[in-house]
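Take a look at this single chain in structure tokens; it is the form predicted on its own.
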Amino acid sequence: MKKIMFFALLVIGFAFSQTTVNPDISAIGDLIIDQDGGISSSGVELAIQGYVNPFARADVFLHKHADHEAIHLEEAVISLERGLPFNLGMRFGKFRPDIGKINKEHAHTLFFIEAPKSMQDMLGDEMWGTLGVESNWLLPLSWYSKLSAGYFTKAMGTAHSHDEEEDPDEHSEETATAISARLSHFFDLNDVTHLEIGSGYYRDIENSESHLHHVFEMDFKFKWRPDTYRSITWQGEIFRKSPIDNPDNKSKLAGYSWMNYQFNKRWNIGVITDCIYFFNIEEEKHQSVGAFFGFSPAEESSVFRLTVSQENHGGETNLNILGQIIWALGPHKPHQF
């Protein structure tokens, strides 16, 4: 199944490739540094992106991490963007699912360091990538609303292999397909103030490592802004797994909820609280509220956060305080202005 994506890939990549425009590169790295003194980075991605012609675009995302390891794939999809009728649009190749609202988003461009722990547990460590299609439709109506459905070669929550020496054929009997939709309405409030809502949905096809399982998910964006440089944003979603034909209800609801002022070009200001609680299974429950800070000294191409958060697993409670820098070269830069 994964040879015929790629397959797919490569022909639609020579039928629409058709200009000579140079595409966008760009390299983005940071350094962490937590409360006790310890230095860590993620490492450094690479984004190569650009127009293959007027109706289609590539994005290719690969990412080294701070150690010994391979260069990791992150992302290389073409996106068919205009051209298709009815309204449609098409993506192939391995990217990050439309599911919820933080999946999609690259933690460069994150207001704060780390993506929630509720996330990070139901979608992974890096979120879910995965090579797949996945289609989508502007419906109809009058305002902006968008349906999309995808289907995928891995499940979601599955660990990324980093390992330079795994055999990939080693797990070959491993299968693991899904399924996932997701729809979203985008009104604008006013001239300045603009409001996203959406709904999912998402299913377990096949999966030799564990349970079938279908997930559930609601997700909101607010967001008022007067100018280029100032706005307030509340973002918010919420999970629920479940086993699928499972009579004992053994699910976990995951969420977040964050708000971010950005005051002028430099300076930003939040908070963030987030929690994971089960259902009829012996697993303690988290909960974590945390506040964060932004300073870009000049031109968007580098950015230093703060991230002081206090975390509760199983009565025991943690503080959390991080530290970061992120610099960019090129124009993809870590800010969401």
The other form holds:
Amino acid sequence: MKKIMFFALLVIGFAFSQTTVNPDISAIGDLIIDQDGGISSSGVELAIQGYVNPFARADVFLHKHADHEAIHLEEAVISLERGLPFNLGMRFGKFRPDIGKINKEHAHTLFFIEAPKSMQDMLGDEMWGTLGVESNWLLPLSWYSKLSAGYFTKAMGTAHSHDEEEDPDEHSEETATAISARLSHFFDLNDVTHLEIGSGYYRDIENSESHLHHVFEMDFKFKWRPDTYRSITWQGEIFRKSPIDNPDNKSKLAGYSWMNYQFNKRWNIGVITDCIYFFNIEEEKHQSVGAFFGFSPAEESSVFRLTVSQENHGGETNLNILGQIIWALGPHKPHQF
Amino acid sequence: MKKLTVLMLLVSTILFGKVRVVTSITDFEDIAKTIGGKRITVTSIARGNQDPHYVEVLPSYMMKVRRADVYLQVGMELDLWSRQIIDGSRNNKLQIVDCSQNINRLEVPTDKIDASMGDIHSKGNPHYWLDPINGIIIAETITNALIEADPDGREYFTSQLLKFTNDVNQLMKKWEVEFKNLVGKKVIFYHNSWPYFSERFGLEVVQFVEPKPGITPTPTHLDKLIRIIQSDNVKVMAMEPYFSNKAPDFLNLKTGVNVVKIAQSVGAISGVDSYIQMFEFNLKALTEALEK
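Now show the form predicted together with its partner chain, given that the preceding structure was the form predicted on its own.
Then the entire complex follows, led off by the chain already shown.
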């Protein structure tokens, strides 16, 4: 953990030492209530963001989960957006690689409370964040088309530990390397309707703790937004993970799809379905369907969310009801743009 | 062969010889079109019927900026979303122009501001294009940007600026006479977008439907507005078309105040197709609502 914190301080120092202007500092916290009346929190996220120079920006996200847990470095990344030739961009540091849609979305920007189980299973309980370098290229086409590829030091799907004693980030730095790539396209179907489609590939190069895998993914997002405060959004993605070096390991398929209807400035409602399917192991199958709604009374700086879901895991069925209150201080707010 | 070469040169001049301008809002698009004429192509990111505070950053907007020469920003923290679009465009040669640079800013906070005050902009109220005289200042800024991008067009751009300035000055004289009845009239606006407009045309802004900028009206605030409308004899409540009718309709039901939708940008309301038309439409709409 000390090593990670040192790295974060290094990034912050490098990023902001060339300017006398303060970066944006934000905090986001929440409170979660379950159907049994249990109260918990996913912690507080601290974001420090700003421009390093006219061509690059730095984003640092620190996450404190609970009192007894260590501060976790979620991201500390420098992004070169403008300045590189041939429409190239580059990110380096610790960040969430460009694979699928949901991997880059922080939990508080989702319309529901937790990322789908299928994605937690594939990408990790807090999605796939790793040290690495990633470059991307805007293809010279008439529509927006981006190809990204990166080299990383942590395997996809590694669980996070919030324990002071054990830090998987440090551990996995020494034991795993991986590559991933994604091609995405964005189309304006008309002035108010947009479609984004993407497909990606991930491959373990080495992993001393687990067998090697490779993953294919496909994703889409459709949005109809007739005016500022009304929209229908439909998003989904599917991942297939297969073993490379051990044929006894079974492949698995995981995917989700959700649809959200924002019917005025403050209210939204939606449905979600989620599935994990292990080839040839029927009892391991996980399925869930659910509904969610959200209410943001003031400028997205506070949001109330409710999620009701029916889960079926290996034949066992559970009903989950979760309520969440999110608050935000500063410019990094719980919305997607 | 010669004919083909000449034709290709002509086509490439028509297609690629123009200065490509992208603007944050449609008002700048219209002013740039007036100044740049056929020497430029111009497109706006936000549509006129959109709330310019909230524009979702779409990759297709980055494509618009990717090949642009000039980007015209509102600045003053209104179109913060434009930075993300510009970054995503990868356009290193883009001339980014903040059109607020020479504006005499109103409502600049002198004290520490925070979110308890609502959506306050630390550099002042950013809706400065709603004063036609500021339109001239914006046009001057745009002219300088276009001259930098296309020095050969200096004469043309300058003559267009002169024409625009004369048109606006003449219209101002006409409007001051035609709409003199607006001076001193009490108006409630939905959002605090209109200080520049009100100051120019002499309106007295009594209150806002939003209790604080960007905050949806509460029952307590609506109750307060009912009392103000009745005690101050406020005849008109004006709103941008993208806000919900719910609270204004409620106020109309309770007090009889005339609710009127006015255009905060070119294209906000059908028929408002130019910067000049926007003022004519708004002034007429307010006058009619006051005379009802």
